[in-house]
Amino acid sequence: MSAPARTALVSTAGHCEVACSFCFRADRARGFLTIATYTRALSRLKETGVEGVCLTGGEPTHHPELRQLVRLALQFGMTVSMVTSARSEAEVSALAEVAHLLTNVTVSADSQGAMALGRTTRTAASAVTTLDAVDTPSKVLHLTYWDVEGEEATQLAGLVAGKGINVQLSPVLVSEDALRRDGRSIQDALRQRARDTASLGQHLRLSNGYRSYLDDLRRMQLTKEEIHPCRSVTLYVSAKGEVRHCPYGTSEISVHASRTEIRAFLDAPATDRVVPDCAAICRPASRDCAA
């Protein structure tokens, strides 16, 4: 049996306006997360154990009902984070009207180097300023990394430094092909992690767990070896209500199946397999680093 999963991460809309090209979303299509399904969601979710959910994305402030996604979750007795690119007036608006209900807030960003190969501007003092502007008692700061000089760093400790704000790093993971049509290999993007993770653990302190995730996603990108099956304990709600184990899952069911589908599906093995894209996702806390 698959371990019980005690949250969800679950797609409020299926489209996002920023489009990174390393995006880690696994469906992209248009419309909005329906309060039908998603309250089905939650009951079945609730039945099966899931204690907390994850509002992300696309951007889950342009749910025209973002306020209803988070009470409706606390009123089944879950607690409710976020993840979040918000940046414009409305946007951040619209995440401190919820911000007091969350246990969790967190905020994606770009290194230079990532915002000019994934063509974004979520900056990551864009991203503090946010931050700085909710009240909830967690606030994380994700930046996702590439080609990070060592004063670029120094800049990101300073915009953290005694703010209470934890940093999550995810490296971009260029695919082969991007790689082959800049001239590039795998080696070569293996190389350049490690100069960007020199950098960063001169002014973070990268923990080991962090460090050992690094050394896994560099096993699978170059052995491309499924390293061991999916054991994740977090489900994924797609925006259309399907659920998986794995967002990047090819086994699935809907929010809107019999209640002992359901629970046969949650308690079968995954069968899924352990991936770069769904390992930069799905990683222990402990696999993170601080200011």
Second form
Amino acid sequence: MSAPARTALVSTAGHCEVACSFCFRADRARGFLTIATYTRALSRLKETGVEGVCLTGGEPTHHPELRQLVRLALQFGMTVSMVTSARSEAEVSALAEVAHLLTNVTVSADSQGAMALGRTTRTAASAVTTLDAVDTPSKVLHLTYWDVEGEEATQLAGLVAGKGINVQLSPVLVSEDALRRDGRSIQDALRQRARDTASLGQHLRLSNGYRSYLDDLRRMQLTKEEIHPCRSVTLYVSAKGEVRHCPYGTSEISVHASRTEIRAFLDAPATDRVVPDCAAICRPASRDCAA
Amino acid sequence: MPKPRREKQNHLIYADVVDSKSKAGVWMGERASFRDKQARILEALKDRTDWVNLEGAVMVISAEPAGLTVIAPNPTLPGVIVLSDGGSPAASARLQADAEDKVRAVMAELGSPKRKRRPDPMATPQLLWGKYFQYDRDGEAVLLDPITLESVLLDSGEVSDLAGVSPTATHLALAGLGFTQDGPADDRREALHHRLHTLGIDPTPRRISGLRVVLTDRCNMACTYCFVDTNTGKPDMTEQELAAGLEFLFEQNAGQEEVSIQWFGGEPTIRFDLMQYGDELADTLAARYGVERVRRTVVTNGARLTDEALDHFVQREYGVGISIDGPPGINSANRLLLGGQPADDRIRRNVRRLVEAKGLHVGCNLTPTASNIGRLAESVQWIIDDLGLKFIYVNTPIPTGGKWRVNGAELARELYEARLTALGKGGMLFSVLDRAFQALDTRRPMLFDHMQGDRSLNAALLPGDRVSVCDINFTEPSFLHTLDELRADPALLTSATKKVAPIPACGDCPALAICGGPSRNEQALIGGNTPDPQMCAFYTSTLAVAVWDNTGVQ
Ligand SMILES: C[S@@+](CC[C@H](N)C(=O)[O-])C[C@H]1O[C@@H](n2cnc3c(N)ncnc32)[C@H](O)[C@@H]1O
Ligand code: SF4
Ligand code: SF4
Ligand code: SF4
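Moving on from the form predicted on its own, kindly provide the form predicted in complex with the partner chain as a structure.
The complete assembly is shown below, putting the previous chain first.
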């Protein structure tokens, strides 16, 4: 029996224009989440005890009715957070317009190594510029990292210092195949991650939770075993209105299904198993988006 | 205790209007049963709305229009309270109406087993005390005052009381509600006129605020029942005529909030060029005459839709009404292409394109025919489920060949079933049946077809510099005037004004205040003063349906 979910990650669009090449997003169909589907989702989730939603990608600031998305969730008495890559003027102003209604804004960034790997341009500095422009009680810079040198870590700490911005970390996961193509092994990658973590740890205070999460991840990668059934307390809602326990999961139910069916689906234990890939999309206990 | 029909002009429906203080004991005794029913109503509503729990109530959250509706069980009486807030009066009213309709649909669906049966529109009411109509059903009865439109539900005990020696408790209670035995039974036609006067309801139109523009009589279809003489070879409207007509419309409405333009035919899309021309011109005219908004609609058979027209509709935020009478078998019984082939596949494809286009309000115009009566609910279900059209406007049958072509009583019953089907599927069905519901709910007579509440008229602009003051009759000479004639003599607008209750028979008719007698157009088409019996059967049946639609009173 899974713990009842308290939060839900809501995908605002099936497509994403940021298109990080390492992105593990589960759905990639075109099209924005419609207001009718979203409203139905909020109603059905609220009924089952979900208290907060986190708007995620595609890129939420591209949603033509972002304000309405935020407003509706508040009407349902839910908190709203957002994970965004907003950088451009249009994106940041769309975000700034609703930011005061949000509980938390998480802006994603990539370390230089991760940028090179994923061919992205989401620097930590530009993420901080975005966060400076918004007015929310809680701000998070989410850094996906790979190959972080001491100097970059120093800069990162400097960027957020004194601004009330928390940093969340996720290591890039490179698939075994990709590693092999590079002539490297899992062990090489793990050593790299250990070095990265050490660099970051010199400048940021890593929580015990994060350290033990890294340990779990390492164990999973080494043993290639499914360690434990997923206990994520965050549900996922796709842009087409399917609710899943896990974004990757194959079992799902439409928010337009009958209330009885939805309840049955949510009451049934999640069958998903935590695997290393989970790190890229959601961490147990949903630390990606502190809603 | 006789239960008067609730008045529903304000936010509260099914609220406490009986003297519940002295009756509290009775009500409280029934509490357990109605509470249980209320709980089931709320639970069923939760299945079809987006809501959040309040203590003992639900708040429905809507996005279109945006707003909130609180639905709560009435603590001391059966029924539920509905309260909407949509930010503007118009939005609140829409939310309120939507919610009430949903509540009614749910109540009707749940209905206690005893009331599962549908109203029987065939039943003829008896006259009581020379002035009220008594509708009987299974021992119960509804009393209706045909002039004030007050109505009261009586249980079987109360019905037998009425037959007893006066005054019984029921006689007294009824007197308290304004239903008395004494007083002469007035001439009811006179009484209605008096009532209209008291309420300030005036049948004479003030101005033309909308034009149905008949661009051409050409049509790519040849529907059997069509009230328009199509493909006669008469010339289409010219640009000059269109310009002159629009100029007239805007000039008459200078400084008003809204005018409406409806493209009509024949098949209006055959002259899409004129629609484009007229839409451009309307913008210029709106700016010149300070008219805030132009409502644009088109009524089309949907058999042909170019990309260009579709884009234009989207860009101008059109309301598009497509005429479809039901699934292929039913539709093609009367609606066929000129060559005699069905057009259903083409229409269906075009409906899909319209529905998928953003920003259009797309609805279905359904004409009752011998083919869909008997299968109206099924047709509506198909239109909503298969075509994806949620708004269905049922055309009022226009007599062709001098008579009504459908059975009026059956039509009324069918409309009621179809309305419930539509509501149950999240759709809306609009028809003249609504007139009876509205009249009973608001206690206001509803007598006029083509005139809005603000006494503005929808007229038809025809080729050849003519306006018909009746928008469903393009040939009757007494309705036709030139623009200059109308400018010179605004009193001509009244040439289609209904003479309320023109014939003595109306005075004996329970539907007097929801029909008000045949319109001038009916008279012209039937060829005489005597209303078509099917028309009378229709109006009296809509009333019989509405008096028993007591889902609120339970
Ligand atoms: C006359 S057509 C013109 C526009 C277009 N050709 C179309 O069919 O939508 C307009 C509407 O009038 C309806 N109609 C035609 N004859 C009718 C009649 N005798 N009674 C009621 N409605 C009728 C049609 O079904 C259609 O919905
Ligand atoms: S931790 Fe893994 S299994 Fe669980 S929800 Fe997240 S991605 Fe799915
Ligand atoms: S398509 Fe419209 S105008 Fe043409 S014949 Fe049919 S109802 Fe009449
Ligand atoms: S239904 Fe017939 S009798 Fe009754 S008011 Fe109308 S026209 Fe007159």
